[in-house]
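A lone chain, given as structure tokens: the form predicted alone.
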Amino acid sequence: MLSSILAQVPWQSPTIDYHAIAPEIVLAGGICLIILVDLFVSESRKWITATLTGFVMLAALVPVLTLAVSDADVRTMFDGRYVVDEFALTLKALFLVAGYVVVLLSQNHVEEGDYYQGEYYTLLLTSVTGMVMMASSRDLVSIFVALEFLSIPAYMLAAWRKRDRKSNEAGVKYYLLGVFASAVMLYGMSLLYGVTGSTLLSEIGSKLTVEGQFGGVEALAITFVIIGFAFKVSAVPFHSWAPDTYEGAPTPVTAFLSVASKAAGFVALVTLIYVGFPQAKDVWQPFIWVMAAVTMTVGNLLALRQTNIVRMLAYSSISQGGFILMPLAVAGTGDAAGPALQAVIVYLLVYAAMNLGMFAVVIAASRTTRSGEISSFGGLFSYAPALGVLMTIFLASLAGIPPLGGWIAKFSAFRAVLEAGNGWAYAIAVIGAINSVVAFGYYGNIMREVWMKPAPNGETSAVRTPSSLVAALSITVAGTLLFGILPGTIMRFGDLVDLTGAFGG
């Protein structure tokens, strides 16, 4: 009986292209891979997990490459519920080398901790794969399917000294957290779906389209699930997890979660706004505004207060999360929308770099002052010079003063802001300017105490850095310098994002 019914189902397998899913092979390969070898290799021997990892990263990094100079703009898989284009190609490689920076950070630091490394190797890559599949994901259920894959392992890495309370809370205030702003998100995804009829973005998008006339289910609908990605942009005030996990995580793990992330989050949120959402901008406009606004104040106030570094940085995070939401707060008023896409993707491009060059240098420097105050970094520049120029200059680049990256990211920002030229926006635009200079007061204080205060306890000896954090500092400040002094390399990038391309038309 079955097999006579399904005998009459006209089947037809969906067309792949493995071109385009590339990376995403490359990646479940590598996860494989390292399991494999985590199981075979003496203990003495797991530091190649990492070098093997960082390999796996590189090899996915090919095919976007190759993807991103082949002839084909677009490749739509799924009935374009999986679009590879260069929005997506442009943000797989942000992930891809925001993670092998993040291997690079790792290496010593987890060998040192007597870590379990091949499970945390493991999944690192896991969730740098749901990063990458997010990038592409045009469907309700394949974002959520990305969301949970690349958060599910970063709940289990803040958590990963397992010994140590505070990595306990980080990583339990993180999971509890994120499973209800999931949950919200989750709920109002099936409120779109009841509504639409569809999952798939751009018909979600095609049925929503009489602006101001919208009902209260489908308001509320794209309000909870703004609200379930701006948990994980840790937007105010949807930002009580991270200050603590940030703090109790291992220090490259919160550097993952503050820059690739974050930056997954954003990814899905443009995605959404842009693709799902265009006509309903009175529900999400004013929402994202008041969201910008407060979140880049709260940040930066708090920041003020912090005497432990990675609490600062944290708090930091959360403002520099504001910057990146101010430019989607006007995206849907004039001219603005084209400029506002394309300054999120700059402005996730350039921090990626600055704020791993951060971590890099706070993980270098630790190795010798074993303690996250701020007043451990005294004198840095005395007794560690090429760090303390480092620190300064991604402090710089962080408090966007030329001609470093920071301004770059910060001028896109205020320009898409100024480009929807209204009211609102010239708010927004003020509150941004007053949040850059309050910024610069906790920025500075660090630097002061990298040139002007005395090493703590007379510390005089040589800071001994790795290897893999020389190639990562390497990476970082390249980045950094070369985005700031050359803009037009990380402008180009913003110019291919335009909305046309970016999401398929």
Partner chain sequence: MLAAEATAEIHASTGWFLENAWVIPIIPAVAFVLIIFFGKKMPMKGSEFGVASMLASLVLAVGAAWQWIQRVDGVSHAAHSAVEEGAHHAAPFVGPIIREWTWWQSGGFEFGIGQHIDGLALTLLVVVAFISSLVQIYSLEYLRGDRRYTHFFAALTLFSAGMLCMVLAPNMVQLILGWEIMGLCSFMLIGHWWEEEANSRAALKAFFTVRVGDMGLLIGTGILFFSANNWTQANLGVSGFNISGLSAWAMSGDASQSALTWGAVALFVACIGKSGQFPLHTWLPDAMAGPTPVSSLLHSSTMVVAGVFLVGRLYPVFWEGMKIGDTNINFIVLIGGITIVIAALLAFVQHDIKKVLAYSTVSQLGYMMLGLGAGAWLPAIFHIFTHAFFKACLFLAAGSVSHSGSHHSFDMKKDMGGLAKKMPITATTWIISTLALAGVFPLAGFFSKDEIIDNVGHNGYTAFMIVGLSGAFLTAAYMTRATYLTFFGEARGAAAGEHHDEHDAHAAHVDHGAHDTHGAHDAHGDHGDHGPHESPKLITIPLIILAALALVAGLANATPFGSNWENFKKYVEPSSEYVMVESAVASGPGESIVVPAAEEGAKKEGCAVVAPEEGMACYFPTVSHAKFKWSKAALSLFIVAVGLVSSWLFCVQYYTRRNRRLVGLTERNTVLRGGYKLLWNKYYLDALYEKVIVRAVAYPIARAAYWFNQNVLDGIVNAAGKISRRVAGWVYRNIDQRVVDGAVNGSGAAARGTGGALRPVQSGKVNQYGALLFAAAAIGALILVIINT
Contents of the next structure:
Amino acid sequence: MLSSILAQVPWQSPTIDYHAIAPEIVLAGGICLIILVDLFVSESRKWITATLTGFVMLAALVPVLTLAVSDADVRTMFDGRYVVDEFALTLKALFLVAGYVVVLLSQNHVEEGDYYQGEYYTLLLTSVTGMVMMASSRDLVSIFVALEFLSIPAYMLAAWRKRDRKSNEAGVKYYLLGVFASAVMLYGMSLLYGVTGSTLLSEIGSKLTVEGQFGGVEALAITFVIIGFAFKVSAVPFHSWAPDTYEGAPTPVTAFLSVASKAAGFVALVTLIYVGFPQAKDVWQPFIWVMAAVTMTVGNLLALRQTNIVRMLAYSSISQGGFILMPLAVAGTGDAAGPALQAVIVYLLVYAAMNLGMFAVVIAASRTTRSGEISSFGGLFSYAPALGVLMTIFLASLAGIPPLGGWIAKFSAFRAVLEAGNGWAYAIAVIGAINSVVAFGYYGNIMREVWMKPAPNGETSAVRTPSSLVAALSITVAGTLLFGILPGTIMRFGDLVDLTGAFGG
Amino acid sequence: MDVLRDQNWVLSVGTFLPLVGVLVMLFIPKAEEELSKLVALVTAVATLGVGVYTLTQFDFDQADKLQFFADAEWIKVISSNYTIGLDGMSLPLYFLSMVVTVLVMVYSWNHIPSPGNPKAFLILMLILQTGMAGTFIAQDLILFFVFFEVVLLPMYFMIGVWGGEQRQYASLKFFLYTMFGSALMLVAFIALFFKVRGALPEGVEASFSIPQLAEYGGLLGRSAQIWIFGGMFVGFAVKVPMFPFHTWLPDAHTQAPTQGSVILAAILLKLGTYGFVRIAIPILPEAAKEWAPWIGLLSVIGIIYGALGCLAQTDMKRLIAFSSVAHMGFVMLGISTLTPMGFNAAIFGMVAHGLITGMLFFVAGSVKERYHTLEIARLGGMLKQMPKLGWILGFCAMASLGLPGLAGFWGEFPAILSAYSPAVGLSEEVFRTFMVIAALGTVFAAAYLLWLFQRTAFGEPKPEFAGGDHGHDHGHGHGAHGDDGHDDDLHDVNIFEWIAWTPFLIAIVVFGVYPQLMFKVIDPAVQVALKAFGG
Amino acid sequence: MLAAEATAEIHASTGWFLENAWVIPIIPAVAFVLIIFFGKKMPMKGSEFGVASMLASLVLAVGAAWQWIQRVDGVSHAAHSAVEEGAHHAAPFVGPIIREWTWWQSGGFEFGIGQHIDGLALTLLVVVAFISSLVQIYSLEYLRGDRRYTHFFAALTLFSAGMLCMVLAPNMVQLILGWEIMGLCSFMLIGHWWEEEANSRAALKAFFTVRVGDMGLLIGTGILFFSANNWTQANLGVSGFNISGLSAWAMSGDASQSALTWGAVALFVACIGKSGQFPLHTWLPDAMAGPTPVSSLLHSSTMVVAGVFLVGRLYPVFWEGMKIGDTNINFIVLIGGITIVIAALLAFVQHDIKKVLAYSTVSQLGYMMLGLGAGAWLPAIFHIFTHAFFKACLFLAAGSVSHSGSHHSFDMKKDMGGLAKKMPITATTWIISTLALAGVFPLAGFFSKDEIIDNVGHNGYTAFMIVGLSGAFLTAAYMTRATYLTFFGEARGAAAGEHHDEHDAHAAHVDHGAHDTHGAHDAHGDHGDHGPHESPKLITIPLIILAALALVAGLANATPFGSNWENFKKYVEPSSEYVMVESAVASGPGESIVVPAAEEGAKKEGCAVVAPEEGMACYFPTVSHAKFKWSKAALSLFIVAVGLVSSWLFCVQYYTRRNRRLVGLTERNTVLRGGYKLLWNKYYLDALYEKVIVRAVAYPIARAAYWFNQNVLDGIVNAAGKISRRVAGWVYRNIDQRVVDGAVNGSGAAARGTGGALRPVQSGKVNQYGALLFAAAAIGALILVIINT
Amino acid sequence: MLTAQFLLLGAVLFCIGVYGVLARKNAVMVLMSIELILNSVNLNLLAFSVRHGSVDGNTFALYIIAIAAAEVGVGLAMVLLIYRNRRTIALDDLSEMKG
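Show the form predicted in complex with the partner chain, please, because up to now only the form predicted alone has appeared in this conversation.
Every component of the complex follows; first up is the chain already shown.
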């Protein structure tokens, strides 16, 4: 009978806009290239793979730019399952740049620790490809594929330090919970497909328009689907993997996870909410509201107690995730949809810059401290003033202090929330405000170590920072400062009408 | 609103020049201390030069208008612009910030607190200067907020790195308090923006511009105004600091290095009060009337409370810090009357308090440097060992307790007067009660300051410090012979201190003798700010 | 000018001195700056600036006074010719020379600075400048070689500047300015020898007590300003700070009674503090810790008079506010009366000569207040005038004694006695001043004090007249005692040439608060060698001048000799005429004064009886003057005499018995033994009286009063200090550090605590993580399903 | 057609799988439980696709099967890694990092 169904559907080959998928093609080619190169270069010259990966990322950035300047602003393929619009392009660019920075971070780290370099970069590149795809996916299937595409390599990267028990543990935890979450999500998707009869988000959106008369199935389905990505963005209570994984995984990978894959999660979330179920806001708004509130609070409180800097950053990135969720919690209310989307994107961009920068500093600094303990950064300013200042900048930005990037991110989040202007909005705004103060508790604690404490065991030899790290640092710090002082530069990426259309303005 | 736009580059230059200096200093090797001091000083002086030029170009006949007004696109999406301007209310504080920075730089020339590293110290100070100046010229809420926050980190590090024993606790406390305040303040700003945008008449484009908000803020509903005002109130009150939010101040002041305390007292506290007179009250008149009695109440509580706190202190610097609480109480009392007289008094009081308390902290710093302690009980006979320093302390004490003919009086006396007849719609009985309590406060002020002076400056030096035959030798001990160095630490005021202090002292006298200098600048602007209250 | 047809215009003369009287305080102010900056380099260590400036301002003041007299004469003469004699019952109005420049303006209010010259101001100007000059000259010698010679002169000069500035203040703000500057300088002067705890304490106490009063000044000024401002702006075009404006407002019927009353009370509190009235007088005797010239200046003519001056200056306000017009017992009278007695009694038990004078000052100030409160404005002001001379003289004489007689001690009991022979000039001047103070005819005190008592009675305050009389008695008595102890009897202690070593002297002033020991010690350490001697010229000359004035000053307003002698009445007392508003305000050179027509119903009563009609203003209430009667004068003179004599006899007997002089006396008196039996018995009776009555009455009561003073009042002051300090400590420790601060730190701790509590959730076990994840999912889904179906 | 029964079966399988994930301490067993969940999903999809008469469900199911294979591959690799390092695959031992 399946044949009969197939018979009903006439086969016409889809028209493919090669320009639109040029980035993905470049990346795919790059992956193959690196595998080949890795086969043929000698162990001593494996660094070439790193350089190549970097180049591939940048090369993939080229078509993104050409697409951005090209006149056709929305390109749709596979009848709407794969869309390249400004939203997608912005985030593709974000993923590629983030990936490039991660490569820079990884270079010495991977060289010095005994890792398989070629595979490492291959996996990294694969994961980035998955994200880039995620940005354009507008269909349950493609979203799912993209999700796995970016997750599976990440699982392996997390466990990349083969002989390190912590690393294994990190990988396994990440893996098991990840697949479990995506399994749950899939169940939700299946139900979604069941009630709407389509996997295409826009159609699902149109089917779910009727408000009020929801079957429990829809609610269940939406919840489960959202959980899948709540896991990716490590929103409380789906965050439990994050601290352990971040701590255990190689630091560059942690940076990658905490920035890129989190961003990917948000991209999917935004796509689902804005395109998939705009009219179902009665379901997801309260759900996300609670998640946002709990996430930023719990993240902060736990971060206060951490002694390991990476673990602390894990919790901090959790609470930052809460802030990114905050505008989504009211995205359906009033005309907050536009500002909310804008806030999320701006926040993602800024967050990528400052968090990567933070990890860069940590990596650079721990080359001398050789430890992840916060106390080991004591007196950093005295013997490595540059690193000290940079770390201060990134921390301050994370804490949201003007005129650094972080503040404009928080600002636009608050602005979006208050645009909604109902009681829930004010409530979460106040919660956010208080949390942003609490957050300084642990950011300031590190600053204090860096500036006001003496160096432990009198370690005061100047730090030598490899060029790749310097590059990474300069990119991120430039971003952080630029976004903060001239927010106009990124705010314009935010105003995207084509996604918010479903809310009817 | 009509503004004067000519020469609108002046303010930007004056504000951001210090950052240029910072950039230069970044390339000076840490070892070259003299050089970095020099660069910093030159930058500060140059900035002051711009400030003086601003002063000369300022049209005093139109002090009610915003001058050097510039309005450039900044963050279009959130309709916030780079709007700056200067009027009679901000001019004194703007200029004061520049002067103070220069003098503090001079003082720092040979007073870099441990652990040294003048480069970083001075860079922070320059950044601080930019933040302070910017806050006073910003005419856009978001811009104001940015500058308002910029001052935080430098001060945090100044206290935390170069401060006293408790510095880390104090600095973190200072930071968290202010963060908390400004977070709520930001929320209030944004809420205000949306509410006003909703109330705007056709064809007016919403923006964060303060003048515009002041024009249309009155359109808001009362409850909305009250809530928004509440948010701002917390933000500014923490900075002032007003009574329940004041506990960061003594710690911060006590722990901060001298320069930090001076800047904190002279300028940073003013950001809060300035916020009230520039933003909260003109934009939200209705709410202001609702809040005024409570603000007044907190102010007088602060006056008495601060005074009691002073009486209880055993540490000179901490005493001065508490006196700030009391003095800012007078300022806030003047503001809470919502009358032009009260506002004038308040702004005058801000400047006067800046000069006087700043000066007191300078003295405290020098005392600490000489005696290595600020325990009042251990001090004494300062007039004998360093008469000049002692008399300067006495002078500042007198100025601080509001002696007519010195600057302090013109902040206190009109503030108390204005409380007798507050703005229309405020309960006279309540405010007259405040008036009496505030007057009582002046007595307390006399008490703790003179008591301080008596215990530290009068009497015989304590044996532990009485070097040589200072004890009962009546022949010496006066005038220049006071410091015939029996103890190398106990030298009288040195040249850098003289350079740094003289302008303060002169200003205290000049403004005390001829307050019109400032009032005639402030008054017109205040009239504008209060037009919602019928003058 | 727009005057009623029946009014004539008169040209009032003026002159350079009057127009530019405002320079007078400027001169010493400048001198102060000069002393501060160049004093140390000058040959005379800066004192020359001080003296010169004081003399200069004296000249100016006298010149102004002279021209004022011209002005008044001109006006009144013209007035007499214009309006026929008789119809014209009060002196014509002579506009004060008011010049005011905008000092600063705030919130639409103008604050001026300038001058308000009239008889009252000029009287004070002359007196202050004069006394200050003499005191400075005196100090040249007295403080020679002092270690803070220059500072001393600087402070002294600034002090005079403050007083002068206050005296000619045209508005309250400038008045407060001068008032506070004096407060500051008194702090510096009293604490001049601050090495000693006691001195600095005294300085602190003085400043602080006065400051308590100043609260009233601030509040009162505020009340008056805001209540009067509209009226004054509307009718006179001056601000509510303007003194003449305030007066006119108070006299016009439109002033609100409550504002007047409260304003007056508040201001009078300030006066209580400044003029050392009961119960705030306790600072005054302690203020003796300052060098003697300072005491002399502060307590004769300047500082303490300021309060009286304020009342006199704003008299209409007090008149209306306190309802002085009708003869009820008002606040001022009450305080004045109490002060007279309390202080006088205290003076009996002092050992320190300066403290006797201090208390006597307090009680004299009580007289002035009593007079003002009872509507006797003129005598009170006149008493300021006369009192200045003899009290200054007394202080300086006391200083001279300690300087050259008693080796820098002020203890009458230990270090004085019999100095009359050693220091004739000092003794003479002292005695003259004492008599003047006691109010012996025809010395200065009589004409003023007696007038006060007389008028108090005349205005219906009979009870207080009696108080005044008893005060006169006590005054005479304690001054005699002091005189006796100092100059008569036989020499004791240092007066006898004994040389204290530093330690004794120290003990002496720890006990009795005589602190001049440090003063000129280096320069005069050798006095012990040749004992007491007369003081040098620089000291004696001022004494002689002052004594001379103490003799004759009273004639300036010698009521007994008829109205031609009543110069003060003519030149100083403002007229209670209705005045055309313009003439009062504008007062450029040669403006015209309007003398209203003869017959107007209202004018018969004069101001403060009927409110002035439109366009007219009053500046002074109609005060009635007691007709002088020799009978009344005789009574008071008799009382004084009794006081002097009885006290003298008491002293003789008292100290005699101690010194076994009784024997000596009888031996010397063998010649006229018979005639003296009676005397003897009389003496016997007297001695009995004295032993029984005087000692029984005077001592316990006075002691009690003193005890009350030291323990209760002082106790209250100190206790207040202690308590507030303790309260402060408690608040600081518990409220500030625990509650307010604790809340903050607590919340921080709480946050960390919760963080800790949450950590176990992060157990590290995959299954539990999974459980958490799925549970959350299930619960979330469940809730959402429920709310959405 | 028996959609409801298929869905019920899917639901049951899902629950069993979830139970397994949460209850079993053995990594391999957990992996298998997850496979159960995925298969319950597939079952749902197929049932629905037949109900709606569209192929999307089938396609989706195919993707899931393919990717699940890859996932399990990675998973087993990791389990081996763990086993090599600690000679156990009990998940409870994987708790070095906590708090």
